[in-house]
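Let's start with one chain on its own, the form predicted alone, as structure tokens.
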Amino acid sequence: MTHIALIGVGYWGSNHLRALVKLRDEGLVTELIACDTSEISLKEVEKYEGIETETDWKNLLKDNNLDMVSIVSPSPMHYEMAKEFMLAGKDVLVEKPMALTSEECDDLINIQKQTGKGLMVGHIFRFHSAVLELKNMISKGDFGEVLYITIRRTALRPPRKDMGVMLALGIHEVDLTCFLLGDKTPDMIFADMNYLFDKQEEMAFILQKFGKTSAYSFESWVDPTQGKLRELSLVGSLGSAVIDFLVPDEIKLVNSFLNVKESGYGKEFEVVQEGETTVKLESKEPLLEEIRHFIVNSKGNRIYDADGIIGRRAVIMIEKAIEANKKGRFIEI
């Protein structure tokens, strides 16, 4: 018997109950419970049959036929909630990012130390197969040595008032790099931050260095000039790679390097250009594969590829990025 209640039934939280269905479906679900205080987001769920609501989350701490439960609700809530369904002996799979500050996200982890409850962070580009696919091509060591990556993500939208785009998309890119290059911590990071019509940052450009490997990462709700972009680009030694994530099943293999020659002239460079190929993936939702890991590892051994450490990792390195885009210098992480 598998018993959840999804917490937050709005834009994406719509996203976690269609997923929960499919997975109630499969037999993994045996019961699902969805709580919103909008009665507007709560007939969201009347399309789908068999499905309990309520409007105040604090009831479910309560109730003891509840094992686990899925919280996408807004930011500055998440710590609140993660906190005390951990206390009433549920299982926590907390969205991003996990908590607004470090400081937090320690209590967290304490707690879950605590409790013995399982704590997971909906870090979700882990469980996108290109992803998956490419961070298993950087290990064989298909593109030689990691030169740099670069991540671009930006749309033409209002701005959210409870955050900025660093810890609403930034937090995204900067566990993505962690992960690729084999859940490495980078050196340094440094940002520049742009804050055009109110108090949070409306764009920004995240810099981590990993060693000889630089990540670039660029985030921006005022761009209209390329719709919506979501892409991440590897260059490599011996070859490159394109990630589209909104084309979740492939990847774009860019077969060009430069050939570095040793000659009594020092070093001469050859453009060495063999085209372009495609690789075509298995199709995966990776919401779907990430809420199915939670479920099946918190009835197993409540150990998550994105658990309270790395969610924490993500929330400091934000930090960090934003104390240096105030001191205009690096910040040793």
Contents of the next structure:
Amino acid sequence: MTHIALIGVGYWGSNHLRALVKLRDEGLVTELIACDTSEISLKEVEKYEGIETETDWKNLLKDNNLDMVSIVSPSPMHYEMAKEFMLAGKDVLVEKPMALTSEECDDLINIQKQTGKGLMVGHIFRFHSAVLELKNMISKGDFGEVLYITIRRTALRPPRKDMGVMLALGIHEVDLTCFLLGDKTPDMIFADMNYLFDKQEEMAFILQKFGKTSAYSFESWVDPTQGKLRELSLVGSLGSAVIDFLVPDEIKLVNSFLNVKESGYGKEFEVVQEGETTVKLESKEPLLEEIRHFIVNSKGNRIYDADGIIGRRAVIMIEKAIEANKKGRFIEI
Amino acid sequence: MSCHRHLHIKKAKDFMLAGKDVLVEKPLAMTKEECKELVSISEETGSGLMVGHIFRFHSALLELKKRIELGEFGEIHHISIKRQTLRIPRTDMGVMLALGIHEVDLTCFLLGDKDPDYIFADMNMHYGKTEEMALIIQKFGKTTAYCYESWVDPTEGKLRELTLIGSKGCAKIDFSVPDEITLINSYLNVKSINDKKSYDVVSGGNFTIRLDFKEPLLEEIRHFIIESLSDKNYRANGKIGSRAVEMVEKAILANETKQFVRC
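If the structure you just shared is the form predicted alone, then what does the corresponding form predicted in complex with the partner chain look like?
Everything in the complex follows now, all chains and molecules, and the chain you saw is the first one.
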């Protein structure tokens, strides 16, 4: 028996709802409650059968049948909700950013330890098939030494009012680069943030240094030149790869690299070009996999692939990146 | 003069002193001091000094510059240049001097020969004694230019692309096609009511402008000869060449000190 509540049925929450209904059809979820302060948002729930609704999340704290919650509310509410639900004995999946400051994240990690309840953060790219396979290939050494990772997430859309690209998009990038490199933490971070129209940055560039590996992330809400672009490219000493995040079941391998030979005259280089190949993977929806992982592990040992420590590190990296932008220099982590 | 760059200072100096007009390949010289010396010799002798900043003779860039000046793109938010391929790294210089020197100058050129306020660079060396990859940022007031230079990136084939993002429209140029510009007529229409902003996405579609085909190098040399025969007023004079070397020096300093350097 798994009773789960969804807190927040806005744009992203409605995707959670769809995924939760699918997991209910699979038998993993027994009962589903959807909670939102807006009656209009709760209309979304009428698409599906047998879902209870609630407008005050605090009423759910007293619901003894409730086992787990998925918090998809506006980011400023993440901290208080995650805290209260853990204290009420529920396992918590909270969307990224886990909280607004690293201090709030510390607090949530402490409460998690005290209560022994589950705390997972919605770093969805850790459940993206192409990212997972790429990580696997990196760890097997398929690309040799990883030299560069470049991520571009650009589109033309009205800027969000509640947060800029750093927290809305950059937080994905700073975590997923760490994840790909075996959950390494970068040595240093740098950012250049641009405020074109309002108080939230509409464009940002983030640079992470992991030893000799550099990761460059470009985030923009004002760039129509490539349509909606969400792309990762990885350059390694023995091969390269490209992922389109919108196509989670495909990786393009670019089997070209510089072959270096040491000779009596020093280093000699040769360009090796062995064409491109496409790896097809089983099609899996990242959000569905993320929520499935949360439910299955909440019933088990409560060890998650995106736990509170991971969520806190992402928030810390963003805080340091914002500091780097203000000071115009790299900040050590 | 297309000899090794170490020789630029001596040869350019000797030719100007011998009364000849000089076209010297970029980089003008090895250091900003050498560049300044060449500029003063040109002033003293009256001999012409031009630098081979070839992108100042690239039809698509000239057309783009004209359209920027006419205000077609509104305020310029970003310029992004990518110059990447997989090739054997040069041993005499890294991407900063081989490629970056083009970018740092052409961004200034596009923006009405403005100097940047700040410059930043991240340079990477995995293979040899010269950097094979670099990222350069230039800040011109509210306009930012990002340049990505790599000799070890095979993921897009041979890519040499510029994109420009403006408040009223965007454009894209493939440097290897000097007779074409793609205009992307999409932007955010921003309205401000009581200090609250609202946005409409204006999607005006893309179209390609065809220009007369002109080979940039031919135009550059033609300009040198014609100007040398008249008032020696070059589009890429010694001061321009000197500024480009100085910007690269500051970018290298930024990489070493891990922070933006004031220009």
